[in-house]
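Presented below, as structure tokens, is a lone chain in the form predicted alone.
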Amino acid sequence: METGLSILSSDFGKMAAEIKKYGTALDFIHMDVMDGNFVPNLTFGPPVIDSLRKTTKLPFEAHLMVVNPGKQWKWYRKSCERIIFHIEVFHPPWRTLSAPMALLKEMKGVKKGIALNPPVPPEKIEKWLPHIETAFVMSVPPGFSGQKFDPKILKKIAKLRKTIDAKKLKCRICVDGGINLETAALCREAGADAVVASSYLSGGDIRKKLAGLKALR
């Protein structure tokens, strides 16, 4: 299973360190970008994840939990490869199609993800998976590392899964919240292509924890 480290649950003194110990064992780096509006916390921006980029060949991607993704995702798209912003944004989005669309449309030169918050049901992606790279499934409430999965969006994961083989779509799934190697194989027995660890991969034999991350079949 394809997996990625969050960087939330370093230390933000030491991150280029932290990087580097995981070498080439993850598949790549997802920074979760905050601006303290869209969720009630605040992180880093692209001076940051700039200055990171020379520590790694790994690829990044920039997870936008921020109002206004319009403006905002031409800030990483230096350093960051894949670009994810969230479906709430819009209000609301599943009566037109237009503002996500025109976003989609110029977003160009990076691979596209929409992020979905927990209560959110898949339904309301369907229109634009043709279109992305990536449908990012969160469980739990975005914001903050170190909160319990919730079990209830195994049943997203599975009707996204049906929608994206019925409709032969290239697009991964990846779930982000309260993964751990038990959580994982329940994601990836649900449809899930990849998933995202933060606190889980803080602490013990990171290397073993990877391992069996990514032997889940």
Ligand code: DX5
Second form
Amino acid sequence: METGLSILSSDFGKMAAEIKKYGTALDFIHMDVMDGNFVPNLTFGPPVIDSLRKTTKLPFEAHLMVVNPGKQWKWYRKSCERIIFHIEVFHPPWRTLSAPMALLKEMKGVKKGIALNPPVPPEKIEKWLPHIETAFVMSVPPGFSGQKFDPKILKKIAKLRKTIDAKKLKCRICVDGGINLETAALCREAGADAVVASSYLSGGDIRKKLAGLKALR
Ligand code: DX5
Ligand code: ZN
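Mind giving me the form predicted together with the ligand, seeing as the form predicted alone was just shown?
To see the whole picture, the full complex is given below, headed by that same chain.
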């Protein structure tokens, strides 16, 4: 299974070394961008990501947990080949943009993903599936690493898989939050193509853990 590393649970004073530690055993690096507003936590932004860009050849993706991705996505296109924004920003209390289409049209030259939080039903993004590369399913409330996987999202993955296959769309499904070998296997079974893990990959035998995740079929 395609596997990405979120550096959220790494030592932020040693981010470059942390990324290098994994070598090329990963498929991509997931950058958790938080604005202290959309989520109750604050991480890093373009200067840090641009600086880390030279540490690896692996693709970067930006997970924008920010209120206004319409304004900010451009800041990440230099270093991140995939940019993911949250569907919740189109609805109260945020409603910083009216509908995803204008933003999706504007986001040229990057792979596009739409994230949805655990309580949000798959129908909220179904309309946009033909226009995105990744349906990004959160299996924890966004903001922190080390939270517990919510099994209720498995049904959502299955529903998205069904829609994507029925319409013969190219969109992949990626799951983020509480991922370990066991929960990744459940996601795979439900129809996910990729996972992002942070705390699970931050200790122990990383190579073995990665090999386990990658071997899921
Ligand atoms: C949560 C982030 C996740 C997080 C995952 O807001 O979007 O990417 O880092 O951490 P784990 O794998 O520890 O749940
Ligand atoms: Zn994330």
